[in-house]
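This document opens with one chain alone, in structure tokens, the form predicted alone.
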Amino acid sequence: MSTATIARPRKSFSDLPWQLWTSQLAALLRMEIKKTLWMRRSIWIYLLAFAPTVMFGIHALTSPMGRNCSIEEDTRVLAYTFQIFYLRVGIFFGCMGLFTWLFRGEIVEKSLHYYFLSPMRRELLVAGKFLAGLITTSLIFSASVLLCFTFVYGHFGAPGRAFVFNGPGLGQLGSYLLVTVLACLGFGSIFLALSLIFKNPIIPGIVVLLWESFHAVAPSLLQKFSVTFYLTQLSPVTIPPDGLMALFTVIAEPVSPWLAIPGLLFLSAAILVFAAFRIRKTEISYLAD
């Protein structure tokens, strides 16, 4: 007498519970965005993000109608502020503080087990928390960049409006906002993954900071594993290296936006896939924290 083996039909793509996952993700996003936008720990991120707006606001008040300055000079100052402060300091440390706290904060507050006990896939939890952090940081820093741009060209009056609406101004603004969101995407994915690997992600974050700051001295192939490499390629105003860094900078082949954006998206997606696999093996131990 032989026993027949009953083969279970494999689920197709359409059989997956997309409606359930979508509703769970939407509920998680509403809760996490509210938490990250208004938590006390976010106050220093707001201060960090809007610090340049104070500088440009004072400049606009003290230089009405472009007195003692020019559109070309202010455009260059805005480009330096964006690439030096926003990309290498503001957005970097803002994402470090927010994205590392998404899971580490739950462990510190002893609430992560509630998520793990809920009927939700852990990969979906990673996606929801990451999207909440991305939306929060993108809103904060994009608003700051928009205010800086408004102050820079608003105090010139008619020439400033002509530069924005009849010249390259709107295109540059769009590029600044796009790079801001992509910076939050790239740095956010890195710090989210680091928070799932290390109990204290500060030291690995310093390593990432050193790499992102001095990646230009590495061979051109290794530079492509840097988030800043793609962001500087997409910035609307090019800033040439100067000083001591210019002596050691390895000039990599320029990457077109059609390759830079997919390259950064692929790099961030690979990091998030790793984070999704990592959280499946994560075990909660509040005693160690």
Given for the second form:
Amino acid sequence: MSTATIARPRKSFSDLPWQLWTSQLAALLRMEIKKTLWMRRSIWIYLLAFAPTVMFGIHALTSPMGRNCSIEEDTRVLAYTFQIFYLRVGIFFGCMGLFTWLFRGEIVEKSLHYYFLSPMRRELLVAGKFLAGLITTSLIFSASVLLCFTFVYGHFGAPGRAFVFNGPGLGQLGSYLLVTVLACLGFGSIFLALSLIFKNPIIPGIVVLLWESFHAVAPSLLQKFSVTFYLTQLSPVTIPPDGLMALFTVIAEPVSPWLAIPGLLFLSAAILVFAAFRIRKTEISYLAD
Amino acid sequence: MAVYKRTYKAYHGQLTPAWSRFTVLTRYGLSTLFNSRPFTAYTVLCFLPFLIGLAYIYIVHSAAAQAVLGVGKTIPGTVNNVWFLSFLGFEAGMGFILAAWGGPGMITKDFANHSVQLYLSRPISRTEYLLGKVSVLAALLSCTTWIPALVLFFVKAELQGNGWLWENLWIAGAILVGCLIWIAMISLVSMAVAVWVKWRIAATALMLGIFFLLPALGAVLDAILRTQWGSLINFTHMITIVWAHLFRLKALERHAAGFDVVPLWAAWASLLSLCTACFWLLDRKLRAREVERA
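Could you present the same protein in the form predicted together with its partner chain, rather than the form predicted alone shown above?
Now the complete complex, all chains and molecules, led by this one.
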């Protein structure tokens, strides 16, 4: 094989209009973040994300200096809230609403053809919209988790501060924030792809929700095809299953964070690549939804 | 005859009786739903638990079938009130997906195409319009919940004999009343979210949110504020509490299943509040006119 043959793809790669794509992506991001973060239509996502924060705020007010609770108890409650509310439904529904709206919303508002008519690659459109959704959901849910954490340990005073700064607190906060961003990434990519395949992506969304909720009863090999499985493994405090689910739960072998994080990233990348292929063949139909 | 010549000609055909006009909407609603092959397939799938239940009852009562299958005395459980409650719970879960899939689309399409006015300009009232749409869901959900459950009940009574039917006739009543409450609630919620958001995808998502998100929020509320009243927004749990009383579950069984977290009156109050809110929304939003903002 000659040197010219090897050099050709590298040359074409470097010849790609990266600068143009970057500026287009930046413009798209600016526009989409403004649309998703500050619109009146997005109020529901704030209500959804900050509902537990309000509850922790009330708890902090009614139990100053940890009068009716202990740090261990509240750590467990925070972990329970994070796993039962944020991971299972909060971030799930937030991503469902936001990432579905990225393309379906344009169809409802009959404005998708403006994007398609602009001199921009469709793959770039997918990437830009996905990044905007990811930034928005990550910002909102991370802020909410951070506030919850602050309320939980803030109302204990000095013991709370000691737990955070001299104990395992900061590490747990880091894990919570990392898992939040990864959850937005995983669920976001799934819903973006679903919105490009189905006219009503919520129906397959129900199947995803049921799978993510009840994956624990499936054989351990199948559990690895669930986003929640990896996220639960990465959560800093483990919450054992209770009630009827505990009877049927199959305890799967834990996955190392070094496998869980790249695994999730790979899964999301694969879904996004699929979405990018899908959008190339997408035809606009503004029939009443 | 050319269409323009018929423009102002009065209709001289047979009129549908006033009391049954809403059934026209029901008929067309059902045919529209079953135009979708995936929806039809899912509706057929909803009958699978019924077939399994039927086979189970038969095997429990047939020594020959037990011998052929080689299950003998190892076949678990008995067909009693708890069995019927579990069966209904499963069917209700499947029926929820049916309602979420088919329900909102029936109304949102009318709003999206501005055709509500066309319906209401005919001799049909808002109530009849709503009744026509709700009847679609009620018919579908009846076919997948209380009708199969009653068939199973009578099959069991026939196979058991010895006065089992008269001793347990209250179970049939519980099946009927329990399912009717559930169907009324799910249909109302489905219609109310549809007229509120007027977009099928959002309406389906909102329905999903009411029955999946609110329970999680209630559980978190219970955990953070150390209370039990967060369950009041878990409408699935509230209806299960009502069912548990209708099916005369023993106090110990109710406690084990967590059906005693709130008293029965609170469960009823929660369900009635949801239905009232749905009625209020429907009354407010389902109008023959609409003001559109520029």
